[in-house]
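Single chain ahead, written as structure tokens, the form predicted alone.
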Amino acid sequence: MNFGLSNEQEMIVSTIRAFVENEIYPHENEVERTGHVPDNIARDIRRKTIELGFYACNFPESVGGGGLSHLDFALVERELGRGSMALTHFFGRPQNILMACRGEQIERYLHPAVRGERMDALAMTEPDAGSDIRSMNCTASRHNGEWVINGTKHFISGADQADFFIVFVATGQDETEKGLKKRITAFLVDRGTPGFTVRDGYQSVSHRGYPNMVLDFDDCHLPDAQVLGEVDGGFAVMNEWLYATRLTVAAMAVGRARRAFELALNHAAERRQFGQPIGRFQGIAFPLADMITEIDAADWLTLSAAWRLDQGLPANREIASAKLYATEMLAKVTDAAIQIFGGMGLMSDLPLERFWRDARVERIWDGTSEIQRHIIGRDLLRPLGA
């Protein structure tokens, strides 16, 4: 792995950082205050992203995307992580799982999503099935040549803006040595489909303006044409396209941690107590040293995992390690930054209390820290037969 960035990668970083500082930062306070992204601001961000040439940069050029490598895309997400997720959502990174589209699905879902004409949302989590996907109770059964879906999904991010949804449901079950094992199928479901409703979810302390929603299916009829991938092949689709989303979370955590660190560092250099900058005291300098060390470590874990994907090397454990370490690092860095600011760190005049709140969910969504540890441990022990 080359530890230096190419000229093109340096340009990606500087371009996205300038975009975030000029187009995202100015709107953050309003979104935090109202818990809502005005439609005109959302449209403006999406339009400018398209003009910049970065919309759907995570998709290959063959389908109209930006064609960035995994490493390049990690750099993009790292810079976007500096800004409010409610606003950077409109920067446009459709779910890579749409690459599984076939036939008419390509023109109906894949290409419009890449062009920024339609937005998608991913729906897996259920009230009684979080990390245990196999226990989901949202089901689809065959009736008169159609699929009939019943059940509920919750914690669905981006659902308030989505034009269509990628929904994973149980379509059967098999008896195994460990009990019943449900078969999973992915479906493409358009907003407004009869029997399908989207409603407000829960009030969360993390990422105001980026709400979670609840999806209800009540005898929702879908034709075979809405199956994404193969019937009962939902896990195959997940494994091919979804596991790298954990890398996105890790990269964004690194970006947000660097922003919090920079605020704390500047404050330590400017704030004076007892006749000198507070950064000269070990009680401040040592936490700063720990913060930057852990940020750099998370950064390299993340970029090296992305590099492995680009080389076609196994990266499941490395991605899990990056997600685990980066999100737990973010929690520590935001907490330490607040401590350096003292009481002002908890005031809404500064973004640190928001970073602190937002950081909490990163250890939960896209696979909890416990799930990441399970993945890492399993990867280590399986070759030894344990």
Ligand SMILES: Cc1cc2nc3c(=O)[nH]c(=O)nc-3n(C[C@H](O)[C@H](O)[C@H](O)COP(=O)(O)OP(=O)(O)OC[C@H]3O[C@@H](n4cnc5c(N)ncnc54)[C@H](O)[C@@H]3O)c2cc1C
The other form holds:
Amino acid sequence: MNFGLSNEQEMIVSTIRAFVENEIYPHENEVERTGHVPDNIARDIRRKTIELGFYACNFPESVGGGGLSHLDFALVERELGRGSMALTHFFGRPQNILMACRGEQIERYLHPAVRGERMDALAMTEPDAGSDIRSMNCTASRHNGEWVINGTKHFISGADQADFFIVFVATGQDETEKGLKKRITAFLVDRGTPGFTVRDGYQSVSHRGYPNMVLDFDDCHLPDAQVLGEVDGGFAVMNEWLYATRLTVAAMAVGRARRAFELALNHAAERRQFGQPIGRFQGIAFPLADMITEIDAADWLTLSAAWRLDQGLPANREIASAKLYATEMLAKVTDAAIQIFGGMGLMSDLPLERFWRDARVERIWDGTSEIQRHIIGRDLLRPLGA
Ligand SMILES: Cc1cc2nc3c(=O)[nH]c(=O)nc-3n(C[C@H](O)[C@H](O)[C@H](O)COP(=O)(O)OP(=O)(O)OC[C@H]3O[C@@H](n4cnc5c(N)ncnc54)[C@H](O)[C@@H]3O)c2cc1C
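Output the form predicted in complex with the named molecule next; the form predicted alone has already been displayed.
What follows is the whole complex; the chain from before opens it.
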């Protein structure tokens, strides 16, 4: 076993760390204050990411991407996690499900997304179908040789910026032993397609400036060319491409927790009360000890799950464990960091109250903590016939 990073990996980490510190941190307060990323800053981040050679670094070189391994990409996400999500969104990492593009879809969607010319968003969740994705009510039916989509998606991140959307829709249902089971198909839908509108979503406590939107489909006609993957093959493309995205949530949680920890550690060393640094009190040093232990544990869980993916080993349970543990760790670490700062920890002069708010959504999106536990439990018990 080798627990160290290669020289190349160390370079990836230091390059992205410097990018986040120089190009993301300076704009964070403005985004927090206004709840918006100005267009010129968004353009700048995208351009500099392209110049750095890291735009679409999660895509293979064969399609023009950076060709990073899962482990290297986890290191990138870990460093990006230190910065505001609203801003790092423009350090583009398109949905890798676009690798399912075929024929002319490659030139219309995959290549422009990888080049940073068109942005994508992914839409599965509906008001009545969250964790239980298969229960979705958004449907596509056949009419005069075309698909006609009707229904609503909500909570869709990045939809304000997206030029096109990868939308999962029910295209039929089968009678099974366990009752009716919906068949799902993925579609590529361009912004501006008649019958398709994008509107403002809800105000969220987490990630200001990274809004979630609502998508409405009202007799939206699409040709067969817009099907991504196979008709009724939505779960196949989802399972092939999307399950690893939970690792990015874990990696970002580790990066953000480490930034919060570093602030707390320095404060514990500098802040004096009762004639000594507060870090000399066990009541402060012990939480710091717990924080770093849990951050390191989450880091290793995340990197080892990424390593398993690179080795072609089964990693579903390990990814679920990393997502579960890292996001729950982030909540504890940001809370403890605020406690170490006392009252100032809650003030928006420091980024801690933001990290604390932002941490909340990480246990919900990309599969809630309960769903991750469900995946882990199923993986353990199924081989035993339970
Ligand atoms: C800010 C934000 C951005 C998002 N961005 C996107 C996006 O870009 N695209 C997209 O498609 N979706 C997105 N989502 C949706 C997100 O993935 C869902 O919110 C998540 O999957 C949970 O669904 P739900 O909110 O409907 O909760 P529900 O599924 O209704 O769950 C409610 C509660 O019940 C629990 N629960 C449900 N089923 C089980 C079970 N079997 N066992 C135990 N407990 C269970 C859940 O864990 C949760 O605690 C986003 C959500 C948020 C909040």
